[in-house]
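Quick heads-up: it's one chain on its own, the form predicted alone, in structure tokens.
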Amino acid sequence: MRYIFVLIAALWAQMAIAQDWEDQRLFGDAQAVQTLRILSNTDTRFFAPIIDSFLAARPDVAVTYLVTGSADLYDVFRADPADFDIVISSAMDLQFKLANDGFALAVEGTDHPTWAQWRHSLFAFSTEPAAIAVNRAAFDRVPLPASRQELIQALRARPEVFRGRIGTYDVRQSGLGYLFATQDARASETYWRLTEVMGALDAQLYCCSGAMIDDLVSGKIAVAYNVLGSYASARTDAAAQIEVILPSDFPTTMMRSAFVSRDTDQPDLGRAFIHHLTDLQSDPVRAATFPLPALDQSGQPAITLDPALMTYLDRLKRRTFLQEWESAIIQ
């Protein structure tokens, strides 16, 4: 057995090396029977609570964490489904592909609404919303915007603060800004607006929202739009220096989803993990420690999981869009 177990970490030793992890983490004892891995966009440190509180009852289970980028996770995943046993990502589009193309494993008997479920194989579990992200020096005895046309005003008004000091997502690399580009563009023309005027300001392009929120806070950047406002305000320690604004003309937010994969080979442990995360919310006195923004229950977000989230993952309306985009923000 032991030897099984030496084998078993050299095989993750050498898919570690072959893929760039941004973070990677076991949780539990390194010698249990059983191993969940979990494959996910969500920082470490957000995602860690809902791990340690699974493992609190299961001492013969460990799990190992493994940490990418939406674009990134959704091509490893598909590259080989059987590597992992849970699928965690804020790209609602993507998941939603790998689900409706029977990616995912049913999970049945939960308690969770239907809206924030897809046929019991995708589950949401948070509400979160894009935010813009200011810090509040470069606002000093001027009005912060409170919605992307005055945003787009203050950027005209003073070009001068802002010259490539506004952040904002690259979304031919990452998923999650690809999802938020794309509905913000359904949504308003504003959208197209603001983004010629960050190109025309040398906009800065980012993977992801905790790069775009430590450029913030280092002052390197002025403006971050589109960023995870969960992470944002998850910055206690930045509190005196940036300020998340949630639009006031429209809201984007998206639901960060699970689901099990359909080629694990510990199917009885993956479905166990989806009811201890759609459980958590459900236990008043758990909900009040969950580590990031809960669902909210009094609606349905503005990016639902339906099929129209599939509709800008064709390729011919993907290829136009990123034209569109980079003619717009690259100038």
Contents of the next structure:
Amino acid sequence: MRYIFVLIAALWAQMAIAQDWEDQRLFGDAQAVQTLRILSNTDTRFFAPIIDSFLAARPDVAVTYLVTGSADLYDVFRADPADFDIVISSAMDLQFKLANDGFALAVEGTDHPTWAQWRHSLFAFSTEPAAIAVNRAAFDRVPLPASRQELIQALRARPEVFRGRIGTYDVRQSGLGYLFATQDARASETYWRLTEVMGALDAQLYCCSGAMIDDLVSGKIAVAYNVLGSYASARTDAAAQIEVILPSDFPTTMMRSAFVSRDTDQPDLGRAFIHHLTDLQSDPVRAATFPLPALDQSGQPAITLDPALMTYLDRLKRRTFLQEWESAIIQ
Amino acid sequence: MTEAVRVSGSLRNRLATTLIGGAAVLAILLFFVVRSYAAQIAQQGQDSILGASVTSILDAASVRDGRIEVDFPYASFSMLGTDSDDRIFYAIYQDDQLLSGYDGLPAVDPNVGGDSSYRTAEFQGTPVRLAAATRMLIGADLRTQLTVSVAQTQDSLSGTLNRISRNVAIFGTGFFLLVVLLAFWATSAAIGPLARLTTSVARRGPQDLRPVVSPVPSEMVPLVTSLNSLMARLDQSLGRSEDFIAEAAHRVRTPLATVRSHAEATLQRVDREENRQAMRAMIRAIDESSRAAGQLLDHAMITFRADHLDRQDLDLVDLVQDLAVRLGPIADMRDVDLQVDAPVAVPITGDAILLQNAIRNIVDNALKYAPRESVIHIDVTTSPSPRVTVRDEGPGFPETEIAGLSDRFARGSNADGIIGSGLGLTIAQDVAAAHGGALTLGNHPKGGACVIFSF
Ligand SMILES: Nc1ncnc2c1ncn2[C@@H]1O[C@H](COP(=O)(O)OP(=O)(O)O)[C@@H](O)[C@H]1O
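Moving from the form predicted alone to the form predicted together with its partner chain:
Complete assembly follows, chain above in first position.
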């Protein structure tokens, strides 16, 4: 009787902490003295080389790398900030809000440019544009669209080709998708017209860039809007099928960012990781050997790390935006 | 001997301390006033941005389908970006019900009407500045009150304040140092005339009692006026007493001369030995008195002339030889040989009458105290300074009394039975002093007094 009780309790505990990770990987020795827990929304293969280089000089350290979607990441982390040492996400607004709400630990002594960090606690380490990715087959003998405006015209010109074959983020699910969408909407009205056109053509909604690119490569969809350029370009196996277009009208560029959890029990290791990460990504030569794009040193990108990032996270603003988006995309 | 003046503080120090102390107080005052003023202005700057943010959020509020929508612009928050990356918090309430934003943000009592109100409070463990405002929203069948408050941490503000404080402190210190320099300059400029007066009075000869004529600052006029009048009175009374002595000596000498000639005449006529004895004693007393009167007169004259030296270019050798010739008869009478040993010439500048008087007194003494049939050496030399050395072969000065012998009316223990008034060396000494020289008394190793009159 007692055993059963204990068993149930143990199972219950297991279930309570059970979490559907998209990916979960242990780097280094499982018996290591210290284990750094990284919560990330970046695909493991992009990050593995960086972690390996970090561990190269630290044989007694292991890294647990946990991957989930950006919106989910925000909720998971907020619920248990002490469970993670490092938080990495491409959803700048959510990262910013976590830092603003005091979840990030200050890391002094980095010589990171001021525009790429906030309060010495949130550090941007890559510059990645949102791109339009197309399957070349769909644009056989037709010129490729170079801007959002041209994309709208291309979609309108051949609705029979594109119906049900356009992919974009489901901004309700994806934090990054929401960030791209709100920034697009902020930049230009074109975004709403494009969304309406996509909605009229029965657009497919995706949780993440990876899935969208998979479908694009397989030919299930012909156009992916606001997909991560870096992910698409990384698919060298599909280089022949897909073309990555950086819209010429206005760029939407995101910076991936990382911070050390305030509640971490190994702050020094966390800080060391941030130092390693920022140093690596600020050096274009070294970063070029890694799959993740480097931090563009040329200056401030379109989306800046400032309090305004929290604007669209406001409940009322989000509700209004999503209403508008839904009425445009779901017709 | 002048009595030591009792010192109570220093004008210069007092002035400098007052100036520097004042400057220090001013500098500190300046620091605090400027800093608090800067703090106020910086706070106003932050407040106005917070207020603008609140207003922009409130303005975006509308009622749609009986529901409140607040589609505030991106700028509402982006305007809150600061150098120090201050954290921001906000809350939107509908009739005290949190619609959106941060729960538990401290309340500000917003004045109804749109004007924002501000306060400093603590949120999530850090001090924040809060702005809040309220607006009445009226829809079709809805009438509700919307309150927006926006808060921001104060890192940038305190950074600015620290910067300002540091700069103000540097300016204050610079100002203070400048004033210290100025204070030193001002004090020495103010003390200058006093110092000049002091040196001009100190540089005067001992008998110079002329009034101070160089211009002085108005504050010093009373002091200089009373100094001048004091000196005038002193001069007058000194002059009067000298006149009196000269007059008195003169008046005594003339009748004495008459009495002496009568006594001489009487001596010739008196035959009885005891009467002649008495007569001789009388003549001797008369001589002594008249000599004393003469020396008193000389002394008075010297005191007077010392202030107004009649400087001329003289040859010391000439002067001494002349004197030796004149004293020759007296020396012969006593069978004493005056030997002058001098180079060709020793040029000096000085008052001939006074110098003659002084050296005659010295040689006189040698004649008085030297034994019969002895030699008095008078040497004139140029080095180390022009000097006259008179050496006799007498008993010399009583060793123990040398120091006091040139005082007025001082006579040595060896002077008994020798005519004298105790003024001879005094006169010689005064003349030497008036010429910037000295009179040195001493005994020669082979016996005999040795007096050196040097310039
Ligand atoms: N040549 C000398 N030899 C010895 N004693 C001297 C000589 N000259 C001066 N004195 C001493 O110095 C004293 C003071 O001298 P002075 O002032 O000339 O007065 P006086 O009229 O007594 O000579 C004398 O009383 C004497 O004791």
